[in-house]
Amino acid sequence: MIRMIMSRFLIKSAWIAVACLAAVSTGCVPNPSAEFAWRDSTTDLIKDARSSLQNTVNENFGTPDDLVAWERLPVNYGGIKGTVAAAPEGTELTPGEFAFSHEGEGEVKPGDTVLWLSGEMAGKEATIQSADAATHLISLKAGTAPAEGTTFAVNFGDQLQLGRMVYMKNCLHCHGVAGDGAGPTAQYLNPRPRDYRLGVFKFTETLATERVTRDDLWRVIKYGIPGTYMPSFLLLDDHETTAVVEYVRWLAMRGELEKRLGDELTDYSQTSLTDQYNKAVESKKAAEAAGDKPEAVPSMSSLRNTAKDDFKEYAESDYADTVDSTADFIAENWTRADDPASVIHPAVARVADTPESRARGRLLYLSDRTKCYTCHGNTGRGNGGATEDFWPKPGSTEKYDARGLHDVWGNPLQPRNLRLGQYRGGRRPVDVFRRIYAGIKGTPMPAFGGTVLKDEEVWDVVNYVMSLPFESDASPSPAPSTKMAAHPVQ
């Protein structure tokens, strides 16, 4: 069933009435009910601060047996949307019959179920008894067909729906049932699966600042990723194919609501009143060693109850304004990532790949211009002296405790060994001009195009490294140079 909650749809995934059925009927007991897994951001979070944030984002998302579809979100839940027509002209209309005009693509059938989205019946349902694509009538089982006007949904929901279902049937063991990367299986994984609720994916054809478009996403679950234990999915058909691709985007869209809401009420959290009780500890201890008359420490407990009190004046003042602005900037970006103007297009055609090209290639490549070979090596293997070092944690002057690079994830990253022609982005000549043109999103992989580099030069460079897996390295490379080869005037 659809009910309408304000703006908010709640869809109920009736297929796991039919699940428990066959179970019964086999004798097993059904799993049991899926939930969304939350940050241990969230659950570090004091009570009220917590629940508040978990009841805003239950509120708009729901469970995963109860999905709600937030219509503020750039995400094509499915159904066909209309609205009640004035009957054609010499037409008259039945009781619960009446005329419609619907956006989108798609067939209105006997049976189909019509959620009324404004006037006096919002929020209630009806059955369609009969539905007539030339005259666009339709009559209803029952009741009174709305005035002129009303908008309507008929089967709203339905692409979530099957979208979830295919996720739960193919991505959850990897990915987990909240996009978290966590799945029963992502433990034995390497590299690890994704976890979507930054709302940040790797390989996008968009520029650096912007996110995965929707064939981006396609074209992962058609192809997989090289070199990794993401498959093909390409036995799905298109309408699967599309509805996971929607439903991932909800699970990265609900993610990223929960960390950047949490991200605003870090001073409510255990470990910033843990610092504070530290701090104050900190403070005594000098005062005393300078003779001076030390603060009194405060117990935890009085810092909890601070805290509790501040949030509640902070709950009842802006937090409302800070979810409506965290929606809105969200939306935002997941809008204009299909936006064709965030796509890379290359200004000018592949350079021709000819030694010339490779050869201009090489010298960028090893130049303190991009400095490639600081992470993929001098010829290329991925071994680096980057590989070597302790790198700081993003926005900490804290170090990972093993040598090399890693994503923003916290996993250790391996710089791509170019000599294997893997390339987990696509093989395709622009796959490897938009990685290097936009870097790699979440990773230490940075962006050349428009600025370091030309589109002339970044072709040159994407002939030389397409060139390595049939290239021999016996022959060592010489030193990282920043004499650079003129490119030949177009």
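As the structure is a computational prediction, the values presented were derived from the model and not from experiment. Superpose the two forms; the largest set of C-alphas matching within 1.5 Å is the rigid core. Residue numbers count along the first chain shown, from 1. What changes on going to the form predicted together with the partner chain:
In a rigid-core overlay of the protein, Gly90 has its C-alpha displaced by at least 2 Å between these two forms.
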Contents of the next structure:
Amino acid sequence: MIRMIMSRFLIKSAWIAVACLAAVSTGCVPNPSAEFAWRDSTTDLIKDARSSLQNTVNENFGTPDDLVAWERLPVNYGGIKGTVAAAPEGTELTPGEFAFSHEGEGEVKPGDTVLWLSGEMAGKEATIQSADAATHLISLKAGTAPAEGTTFAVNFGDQLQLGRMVYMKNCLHCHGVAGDGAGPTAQYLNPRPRDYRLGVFKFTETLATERVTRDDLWRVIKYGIPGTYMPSFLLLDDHETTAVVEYVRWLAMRGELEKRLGDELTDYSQTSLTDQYNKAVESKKAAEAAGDKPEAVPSMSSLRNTAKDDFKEYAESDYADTVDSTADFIAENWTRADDPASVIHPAVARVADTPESRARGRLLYLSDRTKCYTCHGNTGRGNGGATEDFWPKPGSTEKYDARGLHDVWGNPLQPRNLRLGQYRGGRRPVDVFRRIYAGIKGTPMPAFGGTVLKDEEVWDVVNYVMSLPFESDASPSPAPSTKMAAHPVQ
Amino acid sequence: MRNAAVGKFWAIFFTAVAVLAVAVCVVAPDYGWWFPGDGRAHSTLGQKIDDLFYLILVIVAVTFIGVNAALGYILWHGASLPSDKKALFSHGSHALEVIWTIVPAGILLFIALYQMDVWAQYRIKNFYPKTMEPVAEVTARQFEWRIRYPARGKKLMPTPQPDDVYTVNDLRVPTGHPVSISLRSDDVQHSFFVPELRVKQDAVPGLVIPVWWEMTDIGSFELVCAELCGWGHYKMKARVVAMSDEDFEAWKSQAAQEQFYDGVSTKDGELVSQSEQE
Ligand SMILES: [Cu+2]
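Moving on from the form predicted on its own, please list the structure of the form predicted together with the partner chain.
Whole complex next, starting from this chain.
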């Protein structure tokens, strides 16, 4: 009897196990832990190079479930920064108690965490028992307070955490965990969601050489990008928007570090080994054909061993410096973007939007100084001759498979149909001015400001472009070049 | 004896279920299990729709309580009869059936006629208020609401004008007089739903559908999409902000000024592009 019950029980458990396995294999797992996906160029590296790179990135950025705030980067991680102050006169402090002063806004509450930033305890944490905003006294749950002058942060990293929450809830399914623009819904969208990892953003108020400002990101998130699937998140609280702006910047910096270090290490990739091997085979064949004594082709494994040894040497000598200088480069660039000097302010106010100004703008648009028409077409419908050509990939002679323009992420791209009155980067005249002045970053739309066009001329072009949606289509402008006439308006 | 106890138990049980249902309904508003927001409609027509709802609720409540009281009584009465007494068996009553057909039919007819007025005002153009202000064109698209207003002091035109003012997910309307929007869709079918105004209207591709209402209160109300329109449907949320006439006009000037910002000058809201229309 007992045995029978036992065996029934076993059968039942087996069924449950099968059911669980089925559930797991079909993806019914509660909260799978999120991971930052690596670039293909990173996974292509030989093992040692790959793990060095991944360790560097992980050490400084952590994982989605365990973020690391790298102080070196110009990211506002959030929290209150303070300094241990001298005890107020006449107060007797207990060992866990200390006076403090702090910068900026914010409130210290019981239960908050203090992170010591300097002194003997730097890097250690403590929990707050009570905090008094009036007397500026904090007492710790356990341990003693450090010496006067020690700096500390309370709830350091709060903003990044909040940013992650907001991002995971609202953005991840398009922009992906790592900000690689490859979330689960991304494949259905055109244009594709932005891959932040190049540090390149399209709709910026900065000069052509500069990165995106916090204000730009704020605007894009609040108002969306009309004509694309990037929706408006107007109803997020302001502090949520601020936090997600920082998180996007942080992801972009992480992506840039990975990309730039990967670029430094291409010599230690599978692709490079295969190239070397193929070259050796070819030169052997060539030598044989010429009747010379061919050199022996090294085996793949010997090539790999050489690369491994080379990398070992590199890792010991230069790698740390490379990481350092790359981090500095990234930090400097992102800091400079938010410098007011990087923002484009037209030298003159908008030129009055008169028929004369529009006519001047139209001539510029159709001129070979700007060549706007080659992309946007004579009538502004986005069907210029450039959309019919095969274009080379950036930095190589190889051409794209598809006709027309591509952005730096490799996606095909239409020049805008200027008659729709849709301005993805914003419809304020200053937005359109900045688009023309600095171009659209990451796309072939070039910068015209400062070099090709004077500010007054940019305004004329703005006036012309912004009048296009209201112009009757009946009389298309005559084409100035015979090449264009070969592409009739649809 | 035992049978009588069982019978009485069921009589009490069924009555208790009905009493519980009524009690839950009575306390529901206090627990927020009622209409969204503060429970009141914030548009004039919405209040009339609520009145209809409450009228029907009263009719239904009286019927429910009556039927359950009768049911409880009959069960109790049957269980209290001596066990040797046979139950009464009747094969229907013509008169009774006529009554319980005519009375509900009469009630239904009454409701049908009584609500026609509200329905007509809501959906039939001839019954719309004589004067109403077309405030904006609202275009639903996957997955947001894009809104176009005429410039201050101008009429809303069916096609975009150079001086129009644009917002996204933020519909501003004046309070205290009838306003209307032109509802469109850019892609698939959506539905414009402002629960606190009791306003709901499908947005259909290819159609421009007028929707009107009159705000009774200043405030911010949730606007959601009420037609499953794709995977992002659940977050197709916006707000309707009801403002006083003065605030509305001031907001529009402010919004226009920001929208025509050239990075250099803002001449007290006087917009260069506006004064230079051909
Ligand atoms: Cu919808």
